[in-house]
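Single chain ahead, by itself, as structure tokens, in the form predicted alone.
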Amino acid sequence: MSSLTVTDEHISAKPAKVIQPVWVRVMHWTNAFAMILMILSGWQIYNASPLFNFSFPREYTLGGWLGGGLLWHFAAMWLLMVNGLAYLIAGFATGRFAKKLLPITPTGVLHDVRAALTFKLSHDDLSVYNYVQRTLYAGIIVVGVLIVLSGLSMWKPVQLHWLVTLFGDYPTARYVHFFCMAAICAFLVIHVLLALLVPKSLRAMIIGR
């Protein structure tokens, strides 16, 4: 009577599930890099003509002066626009946005917000976004589109006068641009905090699994 012995060599290890594909990771970190450059150089530009009764600390700005800030801002702008547009096209074309970000319901958002505030929000399956994540990610896409459009209207107010008119006038476009920047900064803070609270989500955005 013979017996069958199963050894480790005969057991094929199941590969780890891919959470974030390569194209998402590359575009994510490219967007992060470009956005940081945009924010720091934008603060330098803001300081030259503040909208409110405060200025950003010089050590947290990029460019050294108005001209330098503008150069950095325009350079990062093209990187952000090209990469952001590619991300939007890929997100819609692959169905990733529909799969990851929808549906979003008020009941689901309120439920997950309560769970998050009591530290009971589950993160067992990173491939499925909870309603808090869906709302934040969908919202930041809208904010990203607004900040680009308002930025373009400020950059070329004569050539793109129709875009300025869309915002009402040039000063209003500046305010929209500022508050969109503030929203992005708030998002980045929350995003980083969530990554620190759920380290495996950061690992997935680095190695994909």
The other form holds:
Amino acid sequence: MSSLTVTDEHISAKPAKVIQPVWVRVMHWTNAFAMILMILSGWQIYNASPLFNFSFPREYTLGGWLGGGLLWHFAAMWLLMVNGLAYLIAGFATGRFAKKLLPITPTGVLHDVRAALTFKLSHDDLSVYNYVQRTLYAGIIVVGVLIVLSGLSMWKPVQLHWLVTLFGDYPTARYVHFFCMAAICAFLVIHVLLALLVPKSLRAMIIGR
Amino acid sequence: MAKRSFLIPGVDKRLLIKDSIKTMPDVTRRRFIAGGASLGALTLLTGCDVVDSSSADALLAKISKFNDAVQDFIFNPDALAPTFPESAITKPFPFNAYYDLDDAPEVDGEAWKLEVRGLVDNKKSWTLPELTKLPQFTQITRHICVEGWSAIGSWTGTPLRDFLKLVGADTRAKYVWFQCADKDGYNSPLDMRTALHPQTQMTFKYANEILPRAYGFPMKIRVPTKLGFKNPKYVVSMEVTNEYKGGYWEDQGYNSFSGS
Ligand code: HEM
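Show the form predicted together with ligand HEM, please, the one above being the form predicted alone.
Entire complex below, previous chain first.
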């Protein structure tokens, strides 16, 4: 009898499968932390010589002054780059990107956006991303790569002049960097909102299931 | 030669200032890195003061040193900064310094001498006419400011490496350290490999005119492989040294290598 109970427990434990593997969770939260440091210190740097007719409020900047902002930015960039690179390699190598983010079809996206806006999008199976999630995640990964490349080309415009050429010239790389930041901020607002609307997805990103 | 009182020939001073106002440093922000207000955002996020600001400062300073090493490692002495046609020159070229344009040093070109010190064979001081007799070259490059803006300008002068050879400098030394004539005594160290870069220049002319006061009369060091603040103006002395002597902005937290 007792042996049966054990088997029962074993079986009932199984369906609570891991939705987010531990490497995804660790890298995701490391990335979120690094991104936020980069954004807040980036706003400090922006304020030293604004591209547009506005500045970011001081309270939302990191570093106290330009020099401090730069120190934070060029420190957090290592965390962002190393973690991001590891995530990209793992994402491709394990087949996670191919399995979870693809395919992305226009009809699928249209259908799911419509469903999402009418709150009819199902979240029964958290291990399968719907087309809204796939689009946002694949899109933000591309933006993440772009913001690092445009940032590197501004950091080393002579040593990496071929990278600058990819964007056109130095001032263009600056605009690309800015708009990538804006895209990440917009993503962050939507992303956090959606995570809070579906709390079990947030739980899965924290404890895995 | 009389004292040079003009700022930039052919450029309306008010326009120039208006153009540069947005690039002016905010005096209050100096010597203040991870102080309380700067961490307002982090405090806001976490609801508590998570980062002890002095240990954060120490960590950031360490990472900045690490970044110096990384930049030194990837610095390619043969990689040239892109050059541009005359049509690409930014007009007016912005003035930028920790002081206002009106407070820019007024150096008497006749009395001025460049002092040469440290690990050199010949420690003689150089007058302006002596220096301007040396072969000069013109290069049109992009000046990139630590603040993010950039502007293309035309600088004419003698490659620093030719001058270092001429005075018998020990080019195995680590730095060439420059001192300037402005009120607070601007100074800045330049690593030797960058000092020997073919585009690093002792500059005597801007846009084919004698270097105007705003841009550093009588001599500026133009380093197109460095951020703008590593391009000292109103230079009065250079010292070849193995000692890291710090710099005006470097001491306040700007990354010391600050290479492009
Ligand atoms: C700028 C910072 C952030 C970026 C770039 C980002 C990006 C991403 C990406 C690419 C994924 C998919 C990961 C994968 O499946 O491999 C993801 C998932 C997730 N993120 Fe973020 N994230 C950020 C910040 C946050 C924050 C602050 C939260 C907190 C609410 C959060 C909550 C989640 C959750 C719950 C998931 C899984 C959701 C799902 O099942 O669709 N993220 N994030």
